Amino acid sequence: MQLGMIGLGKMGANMVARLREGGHTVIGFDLSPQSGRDVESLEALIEALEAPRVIWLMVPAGKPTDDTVERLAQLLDEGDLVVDGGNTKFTDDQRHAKLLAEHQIGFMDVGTSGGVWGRENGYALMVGGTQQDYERLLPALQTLKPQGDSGLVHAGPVGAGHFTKMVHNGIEYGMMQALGEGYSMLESSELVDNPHDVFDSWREGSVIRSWLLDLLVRALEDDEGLCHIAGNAQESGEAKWMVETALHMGIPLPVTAASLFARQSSQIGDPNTMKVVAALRNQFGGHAVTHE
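Now the structure: this chain alone, the form being predicted alone.
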């Protein structure tokens, strides 16, 4: 396939590299001249692509995505397709799809998980959109996904991809919080000599073995006791949206809500629990941590 990629940050740049390694032609654009972009404007990006075009967005949710979609609605032609692979709220997807449909431009939302490891390991992709658009995008999706049968799902119509990613991230919050709380308890115990070894032992045979557990052991190897990581972790939005949406749906989410509140509370403290969460976010997503 030939695609345009808007947004060449940590995720976007790695996705471009994986797509190119898979044989696709990708033309990248970013506002930053230091991004390694191929063109210097949206207009130049569109001019460089053959119609009908596919343009994938990896830009921050909210106004940056709104502004980009509105601009593309004016610049693209009938039959082109816009794919939002960022962390947009699912209700915004429906608004964006409606705007683009007025210009006969297609729209898909793709919840994307994999962080900085995605280029090597592949990305978990949760897709929202029509079956026709899904099949059109499938060659690129198959390149981005991990090897094997899992890692890609057509979750439903427009909005389903980001709704699914929202739930995914809420689950992630709870799992990370549980690991953090467990580590904090082991670290505080007079009975346990080496919490690091305990967590390492759980990587095989245990029912809680997971990639997050592997990443935590890696973080402890890099910084024993997590002494150089500040015990605070930002909340990126998806868990908050999930709790808000669940309130409207009447679905109780005590674990997700508690983990969300813990991250918010971490902004005024420095507990071991949140050091683990901060370390894990850095391991899989490249999110910055504050070193003492």
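Positions refer to the first chain, counted from 1. Each form is matched to the other, and the largest set of C-alpha atoms that superpose within 1.5 Å is called the rigid core. Quick caveat, the model's predicted, so the values are computed rather than measured. What changes on going to the form predicted in complex with another copy of the chain:
- Core-superposed comparison between these two forms: the C-alpha position of residue 278 differs by no less than 2 Å.
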Contents of the next structure:
Number of protein chains: 4
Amino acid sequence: MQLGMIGLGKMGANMVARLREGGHTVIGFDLSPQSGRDVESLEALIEALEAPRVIWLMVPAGKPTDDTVERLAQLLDEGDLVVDGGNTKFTDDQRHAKLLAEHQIGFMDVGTSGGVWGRENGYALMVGGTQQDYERLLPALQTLKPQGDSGLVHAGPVGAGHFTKMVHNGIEYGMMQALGEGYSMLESSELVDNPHDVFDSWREGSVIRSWLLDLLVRALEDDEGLCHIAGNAQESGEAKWMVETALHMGIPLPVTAASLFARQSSQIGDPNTMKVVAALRNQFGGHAVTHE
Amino acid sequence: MQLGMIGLGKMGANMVARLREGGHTVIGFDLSPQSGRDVESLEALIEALEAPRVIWLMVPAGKPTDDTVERLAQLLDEGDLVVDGGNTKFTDDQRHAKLLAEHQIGFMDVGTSGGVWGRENGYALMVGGTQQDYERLLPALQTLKPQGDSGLVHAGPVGAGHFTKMVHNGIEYGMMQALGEGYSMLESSELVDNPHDVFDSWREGSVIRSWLLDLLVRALEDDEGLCHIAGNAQESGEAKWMVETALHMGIPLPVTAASLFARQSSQIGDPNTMKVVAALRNQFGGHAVTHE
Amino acid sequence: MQLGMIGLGKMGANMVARLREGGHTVIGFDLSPQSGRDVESLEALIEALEAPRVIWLMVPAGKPTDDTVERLAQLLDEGDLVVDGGNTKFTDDQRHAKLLAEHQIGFMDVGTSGGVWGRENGYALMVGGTQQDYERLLPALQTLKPQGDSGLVHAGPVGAGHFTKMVHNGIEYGMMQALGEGYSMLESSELVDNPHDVFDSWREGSVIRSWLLDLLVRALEDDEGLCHIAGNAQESGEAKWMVETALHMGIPLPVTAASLFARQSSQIGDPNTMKVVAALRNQFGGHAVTHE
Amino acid sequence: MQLGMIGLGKMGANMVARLREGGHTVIGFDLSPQSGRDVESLEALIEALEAPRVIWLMVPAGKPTDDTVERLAQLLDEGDLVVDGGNTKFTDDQRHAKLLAEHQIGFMDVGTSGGVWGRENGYALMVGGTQQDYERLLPALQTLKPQGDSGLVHAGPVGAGHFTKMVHNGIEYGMMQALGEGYSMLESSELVDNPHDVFDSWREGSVIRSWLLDLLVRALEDDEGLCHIAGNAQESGEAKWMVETALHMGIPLPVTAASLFARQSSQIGDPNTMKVVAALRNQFGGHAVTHE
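Structure of the form predicted in complex with another copy of the chain, please, following the form predicted alone?
Once more the chain from above appears, this time first in line as the rest of the complex follows.
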């Protein structure tokens, strides 16, 4: 099928490549002239696509996606379809869908997992939208997904794709933190000769065998002892949204929240919270305080 | 090679079967006459094995293992080797090794993962002991492990096998809880049509693809909505030991601890902690309290 | 000074009583005829007050408060002042203030702590609004607050009062949970004869002496062993908002979140999260599952 | 009454002063000649005391206390009484009591709270031991405790004093962390003018009024914004022991553990756990990693 792709960053460009290898015609646009774009403007992209058009967005979540959807609402025609493949918060999908619907333009949200490996392995795709739109997009989805039976789900109506991706990433946070805690134990133990060998051995037969474990072994192959990697990690939004959403659903998420807090803490140099604890210890116990 | 196996429960019997299929001679003993044991007493087991003997224990951790090791210290001969394949706490390994060493009997600890699937897939094996003992046991280990390159590690000296297994299980706790939290979100969301389909789709291409995810899909195939499973889970010891050990190492384990606490909480019917919170709310706010 | 009070529930009625004891003229209105209201309608309340009026709301947060503010925006005159003393989320204050400002009506938010004891001891008051409005309301605030030097703060502009109250309640959650965890330990220990005596002893000299500790001792006096109190506790909103707000500020709140999660968990009968953990244990280990 | 005091550090010296002001005769010994000790050796201390003797230890927990108890077991006479007022782990009390009992020497454990303020305000005392020993020590306990009705409890048999003190300190950890989290919110909010004023206002009328809150206000008076205090805090042992003990009792302590983990995390410069998270993000997402 023919698609337009807006956003030719790491993810977008890889998806274009995989789609083209699968026989689809993709016309790419990006704001940056260095992106290898096929057309130089949104208008030119729309001009180049045959109606009814399908346009896939791989644009940063938030304002960039908001702006793009708003412009497309003005520029596209009745019967066109916009697919948001980025990391948009699921609550924004309703707003985008409604805006486009006012112009009889369709909307789908596709949560996408697989990272830089997706071009080769395929992407896990979580789709929100109507059954009709899902079937319309299916040829492209079939190409983007991995080759096996799994890797693609029509999760529900608009918003369900990004909701599902949000949950996926929340689980990912917990798994990564669990692996990190285990590594810390092995690394600090005098009993264990080589944590790298242990993780490598777990790749088969163990209950925790997983792709993240495979990646950790790769990371340890690249950098034994992880000496060249700083002990702090950013958060990307989804786990935060998941905890926020769960608060309102009344679902306790101790592990997801703890994983998020660990990342946040790792980014804070001199936390006010611990200043208070240190100050109180000083007040009641005369415990020495590290003055800065 | 020839081995004695003490403990013919679910794990022990499966390991005997896999060892025999691999061409080894295994003589099994269990306290229970219904176990399918080959001999009727520890003495008969020792009698039946050619010296120098190798005896593998798959006995419940704690007193049963302690008692067995103590009896073996009395009954075995110089040069024999005892292998503890159960879930013993790593700090007990030193004690067992020392006791056996007084009689010139060797000791190894082998952490074993893979559950009921191990007979077919092989077991992930984490070994603690000397290099010499490791090599002596290697033929059996090679048979028990999965067929690929991974699944076996000589983690370090005595204790390292069970330490490593303890850490493995701690990671397992975190991963399981992460999956559980994600499932809760999907199950309670009005957006998502079918959590089962979502988990199934994640088996390929996604960052969280893992054996535990595969098993969850199996569980959902068996029991859609997990309606026949009660929402509480026991803890088996290892995560508790891992948190305990980390306390003394000064390593914070927020996710492992939270996973353990979630299981403990699920087992407590009417927690005193929450009685206090409810009582305080009643005291200062006059909030209604559910009287029992 | 003269005030109107809307909402004559437990909190509102007590505040009216304290204000009247302090020499203020208060005209009370409530939707319920059984409330002991002085007037039978909002219109009658406004009629009865001399302009420029001050009207204090003690109405449930959310829709009831929203509705009341919207009606007051229609009914009040330029120069009148609305004070929200309820538990409104601070982000709603901006909206209410803006709506009223369109009619030249002032707005203040006053977070109020002290519970059912406030009538006797005074209320801790956290005020958001302009300096001018604060001074206008000061006579009433001086009466409502406790008699000492503390208990009243002009925390900042509109919203600061409820923000501060939200944080107060978040701290309260953590303190209550900490006391609960300590009580659980004492109650379950074979070493400790009587947890009640221990808590009573901590009321003087100890580092943790506090009003909440005093209240816990009262609760134990009323109900030794807290036998008549069920081990579950509701959450009232503020801690949830605090965690939500912190997520966006990038501030990790492990203790506040854990306290909130403990309450949420205590309300869930058969948690899906633990069903997954139990199902997975069953899948890989053949562990018995409690079928319902 | 007459007592010997071993250990004239900050706590011990203050207790000697309060005891002497209360009319008791105290003979002090410390290893350090600069301590203001009354006698120069343990032997001289024993010589100077009339039998049956009472000797109070304020010695660091662990080896120093172990060594002192062992020497006292050799040096003291039948009918003497040793009181451990330090921060010994409750599980060590049994051992000490047993050793001393072999020589017909009595033992009590007294958990002591109140910090540097205890000399003036009195100490909260939590006592473990027999009723007979408790009554024997009562004159000294009455002097050390605060002047009101509270502040002293005979918690149970040997070990109960330190167990209770351990729980006290665990609660203290949770309360301090809760205050710290609240402070972080106020400090980072653009709405709140001055966190110091807010905390000060909470000292009366609020639900969270407490001595720790008073101390935090003092700390903010000394150092507005806590600019001179580093954002990290040590842990002193008791919360760690409480979590460890709870693990074995099957009692989940999410808030106490989170408070402990926050302190541990604040002491770790470049945590291995977060290196793993960062390394994994790099592996699957190509996310930039801060190379050191």
